[in-house]
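Let's start with one chain on its own, the form predicted alone, as C-alpha cells.
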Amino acid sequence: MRLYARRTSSNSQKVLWFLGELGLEYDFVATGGDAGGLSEPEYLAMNPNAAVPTLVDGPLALWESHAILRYLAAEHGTRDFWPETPAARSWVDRWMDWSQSQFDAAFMNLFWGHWRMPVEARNDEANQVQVDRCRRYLEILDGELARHAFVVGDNLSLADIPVGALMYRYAGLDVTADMPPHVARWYASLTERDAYQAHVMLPFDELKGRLAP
C-alpha cells in the first residue's frame, strides 16, 4: 500500500492514526504543502480532487478519508472497527457523518479562522459562534461517552478516529473551553495510544497565519 498524505493534514492524521493501530504496513508519500504533487497529472488520476489524502492498494486508488477508513476496516480490520450487522454498523457510520457534518464543520471554521487567519484579520466575533457550536457539539458527545468508554463502546472503533483526530488541535487553542468531563476522559485514553501519539499529537505552530493549503 502507498498512502499520499501530508501530516499535518487532519483528514491525513485519521488514515495515518487507524494505519498505526492495524500495524499495517505502507509507504509514505509526502503530498501536498511544501512537498506539492497534488496538481500533477499523475496524481490528479488517482484523485481528482487535488487532495489529500489518497490510499493506492493494488490497483485501487481510493480517496475520501472516511471511505479510506471503511475500506480499511473492512479488508484489514476486526469487527470492533466496523461491525458485521447493519444496527451494530449503524452506530459507527452515524456518529463518524456527525463527525464530518457536525463537530468537524465547527471546528474546522474554528482552526480556519482563529489558528490559519493572520492576527490582522481574524473576526473574533465570528469565532466565538464556532466556538460556541464545539462546545455544543462536544455536550453532545459527552452524552454518549457517559455510557462506555469509547463513542460507540467499550473498544476504539471507527466512530472514535473522525472526531478523535482533532481533539488534540482542539486542546491546543487558546481560545476553546474546557472539555465536558466524559469527553476530558476519552481524550484522555486516546492520548495514551502509541498510534495517537505518532500521527496525531504533532505540532501545528507551522500552519499558525498560513492561508495556504
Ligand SMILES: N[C@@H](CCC(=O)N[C@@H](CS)C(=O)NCC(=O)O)C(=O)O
Second form
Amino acid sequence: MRLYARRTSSNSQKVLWFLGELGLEYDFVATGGDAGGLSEPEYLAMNPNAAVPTLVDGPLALWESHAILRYLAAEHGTRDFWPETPAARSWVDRWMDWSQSQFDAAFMNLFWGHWRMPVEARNDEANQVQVDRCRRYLEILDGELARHAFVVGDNLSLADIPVGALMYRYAGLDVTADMPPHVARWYASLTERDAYQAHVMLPFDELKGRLAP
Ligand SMILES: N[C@@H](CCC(=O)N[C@@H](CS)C(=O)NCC(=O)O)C(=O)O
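Here we have the form predicted alone; I need the corresponding form predicted together with the named molecule.
Okay, now the whole complex, with that chain kicking things off.
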C-alpha cells in the first residue's frame, strides 16, 4: 500500500493512526503543505479533490479519510474495529459521522479561527462560540463514554478514530476548556497507545498563525 498524506493534517492522522493500530506496512509519500504535489495531474487522477489523504492499495486509489478507515477495517482489520452486523455497525458509523459533521466542524472552525489565524486577525467572540459548541459536543460524547471504556464498547473501534485524532489538539489549545470527566479518562488512555503517540501526538506549532496549507 501507499499513503499520500501530510503528517500534520488531521485527516491524514486518522489514517496514519489506524494503519499503526493495524500494524500494516505501507510507503508514505509526503504530499500537501510544503511538500505540494496535490495539483499534479497524476495525483488528481487518483484524488480529484486535490487533498490528502489518498490510499493506494493495488489497483484501488481511495480518498476521504473515513472511507479509507472503513476500507482498511474491512480489508485488513478485525471485527472489533467495524462490526459486521448492521445494528452493531450502526453504532460505529453514527459516531464517525457525528465526529465529522458535529465535533470536527466546530473544532476545525476553532482551529482555523484561533490557532491558524494570525493574532491580529482573530475574532475572539466568534471563536468563543466554537469553544462552547465543542464543549456541548464533548458532553454528548461523555454520556456515551460513561458507559464503556471506548466510544462504542470496551475496545478501540473506528468510532474512536475521527474524534480521538482531534483530541490531542483540543487538549493543546490555549482556549479550550477542561474535558468532561469520562472524555478525559478516554483521552488519557489514547495517549498511552503507541500508534497514537507516533502519529497524532505531534507538535503543531508550525501551523500557528499559518493560513496556508
Ligand atoms: N473530507 C476529506 C478532507 C480532506 C482535506 O481537507 N484534507 C486537507 C488536510 S486535513 C488538505 O488536503 N489540505 C491541503 C494540504 O494539506 O495541502 C477527508 O476526510 O479526507
